[in-house]
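To begin, one chain is listed below as structure tokens, in the form predicted alone.
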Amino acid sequence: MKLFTVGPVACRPEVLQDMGIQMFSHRSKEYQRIHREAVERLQRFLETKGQVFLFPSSGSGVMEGTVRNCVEKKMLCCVTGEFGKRYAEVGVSNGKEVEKLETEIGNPVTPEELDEKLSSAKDIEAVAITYNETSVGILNPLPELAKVVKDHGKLLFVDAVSAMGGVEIKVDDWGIDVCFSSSQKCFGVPPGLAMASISSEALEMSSRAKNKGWYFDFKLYEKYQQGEWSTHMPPPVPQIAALNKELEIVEREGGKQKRLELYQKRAKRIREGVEDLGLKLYPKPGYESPTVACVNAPAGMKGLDVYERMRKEGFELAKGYGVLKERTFRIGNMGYITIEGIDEMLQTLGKVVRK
């Protein structure tokens, strides 16, 4: 199966290959230097001189750990999509007061909004921004939002799940506090493993935060990584080794900015070829994903339809999701795919709407 999907995704053999090490102790030295190689390699590629931790979760664990470690009493979501709303659902779960900004469907958050929601709400302590919304497919502007958020004084966290790796991230130029992402999508590596940036603001909170629990203590994975250079418990040791091979590859390959430049290339691709099918895409113009496109379903079909007969064809898309589930599919732009891929996907996509 050829998979277009939007996690887990394809894997570079390159890649598999350095998972199928044989295991070491996360205490022994062969270990410290994978770590320590993988935590500079992403230092770089999110251009961050803070802390950058490996997470044995998925991206969610780190959700809850932002909420559980930086938050005290409230915290503001802005809610583009299904995962936004998940942020919201972990901050009320763990006893937080959320907020929420919520725009209408396939819209962004835009920094007017934020400026005027944060300004009658001075109490929040700390807001929260799906960069990348992989269930509707739009990109939001983080520059812009993640300025306004510093002009109040915040704390940003950025799920940026399905942009780490795949969309332009400047931890200290646009001062997130906390960014976080998961193994298993633009990076190319399976699942089991998170990533995040925390801001030193974000470990004082952590360092003074009550009933944080033990697993997403920021202030122990500081602990251990600037001490051992390993996490306080056993890490996935197959994925960060994969982690690290591909973050090599990227610098090889020619840096962050080719990486960059390949997603917007195949992306470009993928909505040209949906476009000429007749078809649209369900975002906003101009805020469109560079690494999931969701295509509203054409006339006379449901988007559980093209992906079932998709997936008799050979390739493996993604459903709609959420409240869009029955009216879109989406297309994945993550992990290792080639444009030939691309165009022949493209092409089985034409007979199967042409069906």
Given for the second form:
2 protein chains.
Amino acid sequence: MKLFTVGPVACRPEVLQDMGIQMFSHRSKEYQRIHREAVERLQRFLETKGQVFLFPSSGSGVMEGTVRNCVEKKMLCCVTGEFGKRYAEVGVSNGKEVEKLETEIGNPVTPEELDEKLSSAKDIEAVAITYNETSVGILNPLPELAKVVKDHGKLLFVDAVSAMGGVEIKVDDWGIDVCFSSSQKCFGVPPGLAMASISSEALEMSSRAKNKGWYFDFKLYEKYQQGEWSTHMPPPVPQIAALNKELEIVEREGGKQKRLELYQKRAKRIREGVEDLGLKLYPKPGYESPTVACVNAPAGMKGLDVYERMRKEGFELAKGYGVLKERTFRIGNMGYITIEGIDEMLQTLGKVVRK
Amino acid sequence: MKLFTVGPVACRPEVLQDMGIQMFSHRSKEYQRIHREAVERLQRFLETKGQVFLFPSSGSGVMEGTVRNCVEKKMLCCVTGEFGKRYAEVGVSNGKEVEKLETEIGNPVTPEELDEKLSSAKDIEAVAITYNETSVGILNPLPELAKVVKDHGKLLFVDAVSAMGGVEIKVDDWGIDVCFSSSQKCFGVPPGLAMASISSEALEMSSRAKNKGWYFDFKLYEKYQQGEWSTHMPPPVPQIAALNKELEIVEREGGKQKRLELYQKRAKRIREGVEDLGLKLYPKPGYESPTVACVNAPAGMKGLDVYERMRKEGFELAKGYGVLKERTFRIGNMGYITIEGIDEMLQTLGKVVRK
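Form predicted in complex with another copy of the chain structure, per the form predicted alone context:
Expanding to the full complex; the earlier chain stays at the top.
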């Protein structure tokens, strides 16, 4: 099956090879070396001098961590789709008061709306933004939104799960307090690992937080990383070795900018190919995600029909998600995908939608 | 390096091969099949008709889950070493009142002590027991302790992290409400996955729990497993495939009893070999763990010296842990270890301690 999924995504052979390495102790020198290398490579990739931690969880675990470490009472969740809704759900399930800034589906959050909201609700402590909303294929204008959050002096959490590794992120320049992602997205590593940058302000909040729990306690991640380049529980060693390998390949192939250019090139090819078939992307023009194309199903066909027919032809795309389940299907542009693979997929898609 | 660690432990080649499989979606039929097989095999292995869930975390994640889903105010933690202390720490960090039943180091909890404690503190809702305390190499008398807990009508949580897969556990017969472990211990799979049996009483507590969070919400695990044989977030697919492979091998090689006999045979060999060298096991006689031998360092040598010298000879044992760091070293009997490998390790240990 050729994967154009939204995670878990296809992984390159070198990464899969590292997934199969024999184990060693997470308190050994061998482990400390790969942990440290992976962290320092992520710091360079994210352009941060702050801390970057590795979490034995999915990205949603760090989401829960931001809520428990850094919010005392009230937060704002920007909701542009299902993963924005999830952030709000995670906030509420952890006993926090959550305000929502919800957009009409298919539309991004605008800086003006966010500014207005923050001006009217002074007691909001932190703002959560889904950078790339996978469910509708939208990229929110993060640099502009981040500026608004910082102008209001709030903490900023960025769910960059389907963005980090494929879309520009400048953690320190943009003032992001917690920016997190998962291994099984743009970095093209199997699932089981999350990684996040954590600002000193976020750590300061954590040090004062009550009942924050043990598993996602940011201060414990800091303590074990500074003390011994490890975590306070056994980490997913294979995924960390595999992530380190992928980041090494990024650097060898010309660094972050080259990698982001590759993502842009692939995104353009997918988008133009889809439009050449007479299909339309779902999101508001100008905000289409470069890592997942959310495509309206052709007339007379459901999104799920396209997905099922493509599966029969050997291509795993992604189903529509949430309220768009019927109306759309999605083409992931994450992980180990070649231009030739995209062309082959588009050719097959052409046959499928003309049936 | 030949591993006699306490986790991550050595994995067999077939398991490592499955760690390196190409990814697929956790919402696909391919994934559902391995998830379901692994769960049903664990149910048979643990002798439970109740639920078994797979968690994208280490075992400590489920520990946090028991506290947040099933304890309203107060719990009792039986402390026979560092991992009992951790349970108490996790309880307190999640805002619960924690009573401790702490034994003199090297000694197990006795049914009499537990009965006395529960008779004097009626407001305790749940009891946490570390079955096999890795830090001191003790196996607590779980069947007898479980009976006391059930006689008092309390919930029972069992940290079986270094026991499940290598020591007898009968979840339903013994009345365990939550019994959890990690992939990187007796099942010999890389770290990144936890698994737990959850009783209907524990699920009932979870359905009433306030502020239990999202990531370790037992009711969400139930919902997604019953609905689609998956989890509410992307699970560590490679570790689940690898665990399923290991459990398939257990069944092929004669089932649970054969596997437990193998563990007993290996434990006996290690113990007798150590004693033949004139070394003594640390724990109170009769309670020595079959999965980790905690050995007193020979006269004139620190535990760490033995560990370091064995490393130079190509064997990774485990350092002493916590307060026993100086006085002991440990030999793990978990994962992919052969009798020949044990003999070779003992021979080298003989040279090292005579130096």
